[in-house]
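Only one chain is shown below, in structure tokens, and it's the form predicted on its own.
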Amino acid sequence: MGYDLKDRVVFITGASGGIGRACAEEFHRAGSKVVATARSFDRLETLAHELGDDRVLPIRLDVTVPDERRAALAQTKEHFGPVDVLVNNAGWACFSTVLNMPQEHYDRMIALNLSAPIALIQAVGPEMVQRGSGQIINIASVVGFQTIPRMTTYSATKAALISLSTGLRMELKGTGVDVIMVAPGSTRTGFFEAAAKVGTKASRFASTQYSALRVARAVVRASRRRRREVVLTPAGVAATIVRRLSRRFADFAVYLVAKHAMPEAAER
């Protein structure tokens, strides 16, 4: 059976731009009540104005702050009701070797990319189980399957999110709650521009990229069809297949790509 999105309360993190914003637009188009959260409240207000009706609730939220998470979920419940679909999308990266990674940067990646999604799942999951219905959608990345040098720590957080999705799905089997993992490949967003760079010159790996809208449509389609896992972009699919066939070859190929696209500063 499919999942009817009409009038579902969809809580999206990192909705001020990129994939999160596009997800807000697409879930709204599907008839859902959208709670768009991010730290940039002015962008959320613009989004709400553009969508133009009472099915959008913008909330300023730093997902790494427990009090803000509790307040955002309380406001959601008061305005729309309990969360039906949680979309853990907010994320951030620092491009650096592990040895050169500043502690504040890996602390932030772990807090934003992994700890916050777990906290939100723990906050909304019990009510979903009690109702016997709901969805948890985790936006991971193909680099969670195939680590990229100088994105190692970021890749590790996404690999953890993939493992979290797999284990949580097994734990919730039979409860009526779906756990969906979506792993985009190279996407046209501000991700590279927003990332910190320490001793590394970073450029995009793939010339062929999905738009954020295309990713969001895949997310909504996965929600409706109750898909377990979705890997996006031809390059992303190819990387996962090659790694299954030969880890040594996959690592060597990615090493060469990263050496060109993301060299250490000393190599310039």
Ligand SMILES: NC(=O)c1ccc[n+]([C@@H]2O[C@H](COP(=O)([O-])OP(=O)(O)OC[C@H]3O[C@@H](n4cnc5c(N)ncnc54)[C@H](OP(=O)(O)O)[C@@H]3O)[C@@H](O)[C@H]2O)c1
Second form
Amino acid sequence: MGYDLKDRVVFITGASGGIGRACAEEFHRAGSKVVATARSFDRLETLAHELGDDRVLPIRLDVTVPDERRAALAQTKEHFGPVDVLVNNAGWACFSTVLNMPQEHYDRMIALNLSAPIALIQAVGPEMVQRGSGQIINIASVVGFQTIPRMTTYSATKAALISLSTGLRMELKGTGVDVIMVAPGSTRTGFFEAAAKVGTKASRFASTQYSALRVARAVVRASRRRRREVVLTPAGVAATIVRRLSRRFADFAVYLVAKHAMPEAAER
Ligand SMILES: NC(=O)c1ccc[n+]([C@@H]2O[C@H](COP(=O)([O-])OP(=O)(O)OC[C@H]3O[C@@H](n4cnc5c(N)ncnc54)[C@H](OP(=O)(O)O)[C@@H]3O)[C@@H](O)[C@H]2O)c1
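Next up, the form predicted together with this ligand in place of the form predicted on its own?
Every chain and every other molecule in the complex is listed next, the one we just looked at coming first.
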């Protein structure tokens, strides 16, 4: 049986741009009530204005701050009711070798890409279980399956999110709550510009990039069809298949790609 998105309360983190904004548009198109959250409130207001009706609630939220998370969820409940679908999308990367990675950058990646999703899942999960219905959608990355050098720490946070999704799905089996992991490959958003770069200027790794809209459509499709895992972009799918066949070859191929994409990077 599919999941009907009409009138569902969909809480999206990182909805001010890129994949999160496109998800807000697509869930709205599907008839859901969208809670669009991020730090850039002006951009959320623009989004709400563009979508133009009372099924959008913009909330300023730095998802790494516990008080802000609590306040955002309380405001959501008061306005629309409890969260039906949580989309853990907000994310950020620092491109650097592990040896050169500043602590503030890996702390931020872990807080944003891993700790915040766990905290939100803990906040909305129990009520979903009580109601016997709900969805948790985690936006991970293909690099969570196949690490890219100089994106190692970021890749590790996404690998952890994939692992979390797998275990959570098993823990929630039979409760009526779906856990969906979406792993985009290279996507045209502000992600590469927003990333901090230490000793490298990496811009992208694949010649073919998906649009944010294409990723968002895949997210909504996965929600409707109650899919467990979705891997996106031809290069992303190829990387996961090659890795299954030979880890050694996959690592070598990715090493060469990364070297080409970031030729100026320090080797260690
Ligand atoms: N683009 C790619 O190639 C790609 C590939 C695989 C996976 N992903 C993943 O897809 C997700 C979306 O990325 P994107 O490509 O759309 O990147 P993006 O365009 O840089 O968007 C990132 C979003 O996260 C929000 N954000 C950052 N820090 C935040 C914080 N502390 N609290 C709340 N929101 C925060 C940003 O909004 P504010 O700055 O307004 O807070 C923004 O809306 C991320 O998890 C990313 O890791 C991206």
